[in-house]
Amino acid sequence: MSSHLPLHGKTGVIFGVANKRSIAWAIAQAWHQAGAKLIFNYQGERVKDNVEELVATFGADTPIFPCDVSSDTEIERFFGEVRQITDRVDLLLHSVAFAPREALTGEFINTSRQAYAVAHDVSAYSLVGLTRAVLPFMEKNGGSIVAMSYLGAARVVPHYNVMGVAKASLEASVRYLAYDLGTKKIRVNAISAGPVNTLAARGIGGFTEMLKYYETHAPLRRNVELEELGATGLFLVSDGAAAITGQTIYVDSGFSVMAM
């Protein structure tokens, strides 16, 4: 690895890779190509083989540990494993969201208390929990944290329902964390991505129509590519973004600026 690579000598932790179509994987590839050493989580046995196979392409010794972000104990255990490898983490990617399937159909008004709590716990609070856990690894040298959001946080997207409300909570958490951590030279930002055909997205009703709608209405008249999200993920943790924190950056072919 050449020392002129922008992330040479840096270590990143990636949460949220499920398969090769994951936005988290696109960002992981960009960070890896820029010279970062990466550590991955996997959520449950269902995705373990998938993630292990992908991660092995970075080298057989790339660390991967289980972590369910809805459990403080598992987060603690995960970072205990990280500490066996390194005492310094420079980058953290939070690309984790979940809401019960029944909460993503029908009307938002019918969201159950349980579904509301689960969506906020996994999709928003986990950023706070992971940031608190990574803080001791970043306090000496500073760092950069990136979370993934979506336009449903700011506007109504039919069928997105409670996930939109949880993403609004995530974006507000980004701002408050940015304020708390700014003096420690730790930056916290979110990327609000246009729709991408990921495992998570396919759970949203009318998703194919949404892709077509973006193509005809976004200023660039196309959907965003995974590689473009990877490039933005790289930019936000690089020196070029040194004065950017607490922001939600829209990477959606301009769709978010349109009224009609």
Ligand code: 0WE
Second form
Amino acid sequence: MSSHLPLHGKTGVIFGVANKRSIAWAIAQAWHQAGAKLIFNYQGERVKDNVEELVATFGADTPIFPCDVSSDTEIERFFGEVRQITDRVDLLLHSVAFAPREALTGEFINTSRQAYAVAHDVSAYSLVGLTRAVLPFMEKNGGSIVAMSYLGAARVVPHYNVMGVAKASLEASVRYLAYDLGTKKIRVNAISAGPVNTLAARGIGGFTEMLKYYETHAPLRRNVELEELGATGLFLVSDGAAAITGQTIYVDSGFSVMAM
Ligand code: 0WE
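Now that we've seen the form predicted alone, could you pull up the form predicted together with this ligand?
To see the whole picture, the full complex is given below, headed by that same chain.
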């Protein structure tokens, strides 16, 4: 029997799986293995088949619906589909970010108004939109919301540029949402992950060098493993984290404590 599993009887919604290397997939696996039932989004036809195949490993009937988080209509439609399945959601993962590629090269000062707006819309506002949409499903029993961030929110990481400003907004949004929802027993936290070789990192100039830099400079002298992000994602939604909200937890081999 599985009734001893920490997330037995809980339902989670996962935003941001693109492929098997996705951080969202690592956290989904941790939540699934802990006994949660999961519902997934996918973003765009490009990843649809891939994500459908992945989530089917949790059972052929695992719910998956399209949702572009930059659209209020699509968020509304997505949670309309969720409503057909359950009136209770306990867990929400936000693992979604986008800035136009040209904004992640060259200098921050050259960020266009449009690129700045898109980065903040997709990467930061979407947490607010999704949290408001999931709220009716969490009102009765409380819940736990986890978002993904990166050190570029707090420090200058060359070329991370407007994504760093958007992640700063995401982390501040986590704090304000935590305040709004605390009385409803809903916790909101972020994980600030060390760099991981995901689809989102592919083609980013110097990424391999960045992974090498962590291996020589982080206190643990190694990079972060996807399973470790899964484990922290599970911890944050577990009873052991019942008094943790509004926080950004660094899962980065200690890199962020270093100056030199
Ligand atoms: O948050 C991220 C990356 C998110 C991301 C990635 C892309 C690539 C493709 C957002 N938008 C786009 N747009 C695209 O067109 N990370 C934490 C990974 C990352 O990205 C970097 C990094 C790190 C680390 C970009 C520059 C410098 C460091």
